[in-house]
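In the block that follows, a single chain appears as structure tokens, in the form predicted on its own.
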Amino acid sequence: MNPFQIHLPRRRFLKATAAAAGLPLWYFEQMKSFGASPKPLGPNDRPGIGLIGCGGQGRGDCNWAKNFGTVIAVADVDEKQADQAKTQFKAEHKYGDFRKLLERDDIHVIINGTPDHWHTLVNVAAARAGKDMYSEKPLTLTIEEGKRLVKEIRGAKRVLQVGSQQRSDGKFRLACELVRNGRIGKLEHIIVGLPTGPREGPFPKQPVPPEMNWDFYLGQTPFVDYNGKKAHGNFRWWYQFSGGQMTDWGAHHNDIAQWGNGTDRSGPIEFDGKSLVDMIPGGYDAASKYRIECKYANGVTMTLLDDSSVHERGVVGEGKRTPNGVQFLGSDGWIFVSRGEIRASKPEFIETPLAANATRLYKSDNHMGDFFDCIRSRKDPICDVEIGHRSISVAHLGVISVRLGRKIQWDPVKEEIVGDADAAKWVGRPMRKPYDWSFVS
């Protein structure tokens, strides 16, 4: 016998594995038998792969997408990191222009890791040209264009999963299914906490690197120098490109606060937001702090607030700063679900197994695995273009009020701001030539 090799008894063994995904046990063998696991692909079932956005988030999809296909080609305005991610995935070619790589006809899949302002016009590029698409979050710079992107998935049949990864996450899994089958009670009112957003500047003009476009990466948005902070990982703090931790973090966790009211297909109908703290001129304009007070038809009521700020009603850690992650709170008590935890006001709520006819959600357990396991399938993925698009839409709904100082109505079937002419105007923005539109089609 190897003295190395220790045989643990199945219980032992799943009872382990279960602490160690942080779930119940009861969980955990309930979910090894509901659904499926990703299919492995043989060597003739491996789709071929484009990355389109070389940065970090991308080259980090696409480490992960190469389980399932091949990388055959790399785009990028900023021609040293298409270089370096051509060298780490092998790819045989590389593109200055997503289109090209789009024209290809041994590519299958798209991995989008762009900036937030060119998901769209690259999701809609590649739904024409016959592509499915893993896109990164946020789906969408603008309501409109989240609408107008549904459609586009819709009409050309293509699958597309959002990145919003929490939802393979049996925590978050867990969580809304126990408040979707009353655990709790009656839901009354939900605590989203996001990340306090950075507050710095003001950043003065710089040369553009010789490696990058920085007429194709501004893209739809307005021309503005280069300053060194507005391209890449810091593109986010600025309203032009982004939304700040709203429009970032929030696309996470809005998603799962949704997830959890049963509203992943529609969203709230009012919006109070505000900013608690005046941004720097001529440094980042994405507000760094800010609460935003929401309420839905069903009478559930919703707070999205920085990670610095303290909600009165909060439930974990009380007159602390309100934690990152959702807190769902109802008549009988509460859950807490974050990337590392999931906890409740009696563990008993968490402790106690669902009735064998409870409610039950979409089950994944490898994000990147379903997306593929649905282009075989095609299947609509855990988080398709419809759901994609109304969770970020509630964060663009909540950076609108925020920036606009006051209250806004929304007509979630229509998807229309209501009575506020002047809000109304921003459910869209105006794209800058050539990249608008017409560049894709």
Ligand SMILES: NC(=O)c1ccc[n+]([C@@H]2O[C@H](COP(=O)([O-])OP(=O)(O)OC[C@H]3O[C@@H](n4cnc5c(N)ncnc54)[C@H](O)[C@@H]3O)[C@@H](O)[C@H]2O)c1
Contents of the next structure:
Amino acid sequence: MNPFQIHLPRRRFLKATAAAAGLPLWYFEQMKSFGASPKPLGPNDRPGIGLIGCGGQGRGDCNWAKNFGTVIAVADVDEKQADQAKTQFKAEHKYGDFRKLLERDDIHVIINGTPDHWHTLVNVAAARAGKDMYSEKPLTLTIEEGKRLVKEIRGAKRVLQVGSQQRSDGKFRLACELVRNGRIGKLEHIIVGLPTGPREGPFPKQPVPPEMNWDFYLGQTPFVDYNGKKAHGNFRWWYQFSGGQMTDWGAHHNDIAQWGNGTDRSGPIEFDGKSLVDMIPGGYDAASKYRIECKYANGVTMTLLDDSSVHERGVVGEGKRTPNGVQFLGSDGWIFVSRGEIRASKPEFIETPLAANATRLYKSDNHMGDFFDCIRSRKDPICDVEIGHRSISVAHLGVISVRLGRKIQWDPVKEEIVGDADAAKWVGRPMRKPYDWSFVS
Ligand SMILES: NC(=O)c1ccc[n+]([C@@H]2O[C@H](COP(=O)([O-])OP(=O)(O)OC[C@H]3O[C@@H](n4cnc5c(N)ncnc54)[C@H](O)[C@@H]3O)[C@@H](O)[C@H]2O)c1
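Form predicted on its own done; form predicted together with the ligand now:
Then the entire complex follows, led off by the chain already shown.
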């Protein structure tokens, strides 16, 4: 057979696949040579999966995970949510208290889709019960939690993959590899564009729905009356449970900024944040429009900005309005990457292949598959516990600076706020009993 009959359609297929992934063909081909995609385990070695937190994202993750294992049980403090998930995954068991699910020996893997303020206690309990975890981002509610969690996971030798799935998207990896290899010259500044948060409220008190254990839902956070704008999806607009878009999308894009800067096991040394709009009294209280200037010890500076604001050094976006994504600005040009695209000041930045000896980053093209691969190999996954903790520490420090309305200095080695005892208090928060560390011991 004429080899062209095979070669041409295959090349056309590769080109089309690369284009669909938003990647140049050379990178797509190089990526393929850097390791095979994960394969589901055989029918006899499928780990048992437990889903904790059965909202939209937990169910989405679990749907992905079931390619690699068998869903045995689900847990949620809202019985309606648990019922829906139990039916969807044909799970045999349902629990209101996740600790009961963790007692099961036939469960090896946890999908943690709880709201942010529950992530850490669930992860610590799962580690102590000998489970591996796919935990949703933002990994923690506070920096103090993150420091403790890293020790717990390392001590128990568990595999924890953080749900920052952008790391397993070739566009983000390509952008970071190009920046790390000096394609834009010396990296000078990073602009992280995050969505503008909602500005709504106040909201009237409502009766707690009968299917919901509201006290358990609130967990470690102060007791407050129920209203629908505090739960299910909306928790993220309240400082009590989260940090607004700065921790929600910030968990994703700060992670990429740190990866491209080569500081993903460290962090900036200075944060200067401000809220650009007053919050409505009694309404959502996580900053909705905000700007934070950060400095790294390597001289790189970074701005975290909401996407309704204009950045004077912005390189893409209408009127240079900050788009959702990460802009890397260097001495020779720029690269912008978002979930939809990667582009650069000069097309050749992206079109020219990297040299064979270029610095390469961890390769994964399937975030969940990488997790299950690591369960078998016992190696760290692409977004391990420390990386997840460091990425979200950037957001937490940004939130602290915005809330205090002043500059703070950070020591990324000791992981301490320097020279500001009042600000230093905010690296942790008081935990309401009984939902403190003793709840999972
Ligand atoms: N990786 C991503 O792209 C991505 C996208 C969306 C959400 N997320 C993250 O996923 C998490 C969940 O988000 P969501 O939008 O699905 O929220 P959601 O409110 O829809 O779901 C959370 C669920 O957890 C339950 N829950 C609360 N406390 C619990 C506890 N102690 N034990 C068991 N269940 C408990 C709630 O009742 C609810 O059913 C968040 O941390 C969010 O940041 C990640």
